[in-house]
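Take a look at this single chain in C-alpha cells; it is the form predicted on its own.
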Amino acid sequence: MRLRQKKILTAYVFLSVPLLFFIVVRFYPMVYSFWLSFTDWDLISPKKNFIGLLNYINIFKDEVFMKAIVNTLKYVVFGVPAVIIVSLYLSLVLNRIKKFQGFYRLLYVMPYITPLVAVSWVWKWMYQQPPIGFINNLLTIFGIDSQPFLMSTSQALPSIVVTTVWVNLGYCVIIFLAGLQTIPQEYIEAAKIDGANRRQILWRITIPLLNPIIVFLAITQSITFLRIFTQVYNMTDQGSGGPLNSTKPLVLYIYQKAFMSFDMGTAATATVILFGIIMVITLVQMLILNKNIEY
C-alpha cells in the first residue's frame, strides 16, 4: 500500500469514529422517534401497535398541544429579535471602548455560562410579590403598583422571555464583537472621508457586512427559543407551564405527555412536529437572510 493510500484510509478511519457517533446518539433516536409517532407504546407495555395517522389526528384536536405550538411561536417571535438587535447595540458600544473591555465582555458572558437553573431560580424570586421580589420592590419606590408577573396569564410568558434573552446575551455579543473586528476599516474610513455619518456608516456599512453573522444568529436563537424547557420548568408553579398553560412551550407538553402521562406515541408525535417546524423557520430565514452583498 501506497503512502498516500495509507493517509487517505487513516482519515477514513478517524472520520469513521464521529460518523458512528452521530448516526447511534442522534440519527437513530430521530428514526425511532418517527416510528413511536405511529405506534400507541405507553412506556411500560413491550407492545407497540401500528396505529398510523392516529396520533396525527388527535394531536392536533388536543387544545393544550395547539395552546403550546402558540406559546412556542411567540417566544420566538418576541425573543429572537429582542436578543439580536439588543446584543447587537451593546456590541457596537461595547467595540468602541477601549479600556476595561475585557471586563465588560466577562461581565455579559457570565449570565450565559451560569447554570440555567440557577438563572431561572433567581429571576423567579426577583419576580415575587413584595416585599421578596426585587423587581416588585423596585417599582413600589418609583410609585408603580406591583404586578404579578408569573402568576399572570398574560405576563408570565413576556417575563420568561425576558429572562431568555438576559441569558443569550452574552454568546451573542461576543459572536457580534467577534463579526465587527472582521470588518476592513479602510470602508469606515473611506466612508467619513465622504461624509458620511454614524448612521449612514451602521446602515450601509457594518450591517451588510454583518448580515453573515445575523443569519447564524437568527438561525441558532431560533432553535434555542424553539428548544426552551428549562426556564420554563423551574419558574412556573410545579414545572407546569402555567398559569393555566399560558407558558407551557412544545419541550415541556413533549416531556409531560412522555413522562408524566406514559404516551410515548403522542410525545413523538409531537416531537416530529417540532422538528419539522425548527427545519421551516430555519429555512424560511436563511432564504430571507442570506442574501449576497455587492459593493
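Residue numbers count along the first chain shown, from 1. Being a predicted model, the structure only gives us computed values, none of them experimental. Rigid core (definition): largest C-alpha set, two forms, superposition within 1.5 Å. Compared with the form predicted in complex with the partner chain:
The Cα position of V284 differs by less than 2 Å between the two forms after fitting on the rigid core. In this overlay on the rigid core, I23 has a C-alpha that sits less than 2 Å away from its partner position between the two forms.
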The other form holds:
Amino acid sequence: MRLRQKKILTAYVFLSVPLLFFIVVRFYPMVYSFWLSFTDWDLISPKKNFIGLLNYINIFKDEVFMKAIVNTLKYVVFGVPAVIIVSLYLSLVLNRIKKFQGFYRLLYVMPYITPLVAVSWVWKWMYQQPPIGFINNLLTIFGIDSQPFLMSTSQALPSIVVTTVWVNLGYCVIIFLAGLQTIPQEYIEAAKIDGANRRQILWRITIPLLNPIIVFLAITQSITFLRIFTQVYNMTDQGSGGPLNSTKPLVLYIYQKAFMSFDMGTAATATVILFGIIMVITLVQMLILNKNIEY
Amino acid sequence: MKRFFVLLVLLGVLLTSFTFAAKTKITYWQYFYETKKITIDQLIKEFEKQNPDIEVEHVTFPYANYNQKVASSIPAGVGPDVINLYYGWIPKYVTSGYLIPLPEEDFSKEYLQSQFFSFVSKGIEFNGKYYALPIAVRSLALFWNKKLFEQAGLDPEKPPTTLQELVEYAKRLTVYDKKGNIVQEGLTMQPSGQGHHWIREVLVRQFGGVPYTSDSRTVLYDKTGAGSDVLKFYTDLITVDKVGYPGFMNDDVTAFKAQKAAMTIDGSFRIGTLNKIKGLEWGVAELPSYMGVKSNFASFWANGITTNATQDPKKLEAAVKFIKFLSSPESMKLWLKNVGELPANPELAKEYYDDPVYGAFLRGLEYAHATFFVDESAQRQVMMDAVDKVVLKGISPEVAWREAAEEEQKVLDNFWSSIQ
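Could the form predicted in complex with the partner chain be given as well, to go with the form predicted on its own?
Full complex below, order starting with the chain above.
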C-alpha cells in the first residue's frame, strides 16, 4: 500500500464514524417515517398494516391539515422577510457605531439564547388583556383601544410571528455583521471618491456583496419558520394552535396526530409532506436568490 | 474444611433460587406522581405480606411520554403485567391488543355493581367486556372564593345552588375597569379546562338532553333536550353577561389561584394545588342544579391486565389478586388520605359525605357520568371550537352547536370504523 492510499484509507476510517452516526440517527428514522406514512399504525398497536396511499388521499380531505399548510406558509411569508429586513437594518446601524458595539450585539443575541419556552410564556403574558397585559396597557396609555391579540383568529398568527422575529433577530444580526465586515473598505472608499451617496453605496455595493449571506439567512430562516412549533404550542390555549386552528402550523398538527390522537400513520404522512415543502422551498430560493457578484 | 464451605455456599444458592422460583413476579406500571408512587409502594408492601408468594415490581415514568413508553415496551418485550391507565384510553389499548378483559369469575357484574359507582362500570366497558378497575375517581364541583364573596356583599358561606343563582352571583362578582375590561371574573369560562366536561355531561343533561347514545357511537346533544340552548347559555355568560372569557389571566386555574376569579368549576385533583396557596380562602360546593336536575362528570385512572400476564397462569392469578387488592376499601382509604383522590366505592364514599372539602365531590359521584372518549383531545377541541365560533366569530349558537355535533360524530365514526 502506498502512502497516498494509506492516507485515503485513514480519511475514510475517520469519516465512517460520523457517517455511521448519521445513518443510525438521521437517515434510518427518516426512511422509517416514510414507511410509516403508508401504514395505519396507531402508536400503541404492534401491528402496522400497509394501506398504500390511503393516508395521502385522506389527509388532503382534512380541513385542519389544509389550514395548517396555509398557516405554515403564512409564517414563512410574514416572518422571513420581516426578520431579514429588520436584522439587515439593525446590523447596518450597528456596523456604523464603534463604541459599545459588543454590548448592543449581546443585547440582540439575548432573546436567541433564551429558552424558547420561556420567551413564549413571557410574550403570552405581555399579549394578555388589560389590566394584566403589558402591551395592551401600553396601548391604553396612548389612548388606543386594547387588542385581543392571541385571542383573535386574525391577530393570533401575526402576534406569534412578531415573537419569533424578535427571537431570531439576534442570530441574523450577528451573521449580517460578520458579512459586513468582509466587504472590502476600498470599494466603499472608491465609490465615495466617485461621488456615490450613501443610498447608492448601500444598494450598489453593500447589499449585492451581502447576497450570499442573504441567501443563507433566507434559507435557514425559512426552514425555521416552516418548522415553527414551540411558540405556538406554548402561546395558544392548551397548545391547541387556536383559536379555531388559526395559528396551527404543520408541526403542531403532526404532534397532535401522533401523540394526542395516536394516529401515527397520518402524522408520518404530514411529516413527509412537510419534508417535501421544505425541500421545494429551499431549492427555489437557491435558484432565485443565488447570484454570483464580482467586482 | 474448604469443601464444606463450597458445599454450604452451593446449598445456599440452591435454596435461594428455590424460593425465588416459587415466587411469582409481576410488574406494575404507572406514571410518576410523588404521592401516588409512595402510596403504591406502601400498598405493595402490604400486598406482599398478605401474599408471600407474589413479588410486585413497581415502575414509574414521566407522564409526558406515557403512551410512547408503553408503545415502545411491547416490541421490546419488557412491558408490565398490570398497568395504570386513563379510562379514556381503554378502547385504544384494547383494540391495539394490549389489554385483556378482567376475568369474569373474579370480576362479576355483581362485584362491580356492589363495589363501585355506576359510572365506573360504564367507563371500563368496551364491547360488552370490562377491562380495568380504579382505585380512586375524580369529579367536578364549584369552587368559590370566600373573600371575594364578602367584598361583593354576598354571604361567604352560601354558594349558589342553581344555575339561575350561579348566573346572578357571577354577575355581582364580576369587576370591570373604567373601560369595561374585566379585572375580576365572576365565573371562569374555560372550555379547554374542565369547562368542556361541564357543558357535555352536566349542562346538556340539565337542559333535558343526552350527550350520546348508550353505545357511545352517536352524538345526541344536538338532537335531544334543548339542543343549542346549552351553548347559548354558556356563551351568553361570556358575550352578554360578560362574567368571564376563555383565556382570562391565561387560564381558569391561574385566575382562581390569583384571586382574580370568584367562582370556578374544577376537579377534585385541584384540591392539593389550592391548599398550597396562602391567603386563599375557598369553599367547594356541589355543581348548581337546573330544573331539579343534578349532574356531574367523573373520570378516573384504572388498573388493567396486559397480554404480558397471560404468558403464565400464575402471573395472571397474581395480577388479578393485585388489582382486587388495589381496589379494596382499605386501599381506597389510604389513597384518599395520601393522594387526595376520591374512593370509587359508594359505601366508603358515604363515610366522607360530611367532609367540608371532599363531601361535595363525593355527593356528586352519585349522579356522575363518565364520558366514553375515543379521542379526548379531539373531542375537547370540538367544544372549545364551538365556544370560540360563537364568541369570536359571532356565529349563532344553533349553527356552532350543529357543527360541533357533526365534527364530534366524525371523530367517533373514525374510531369505530378503525376497529371493525
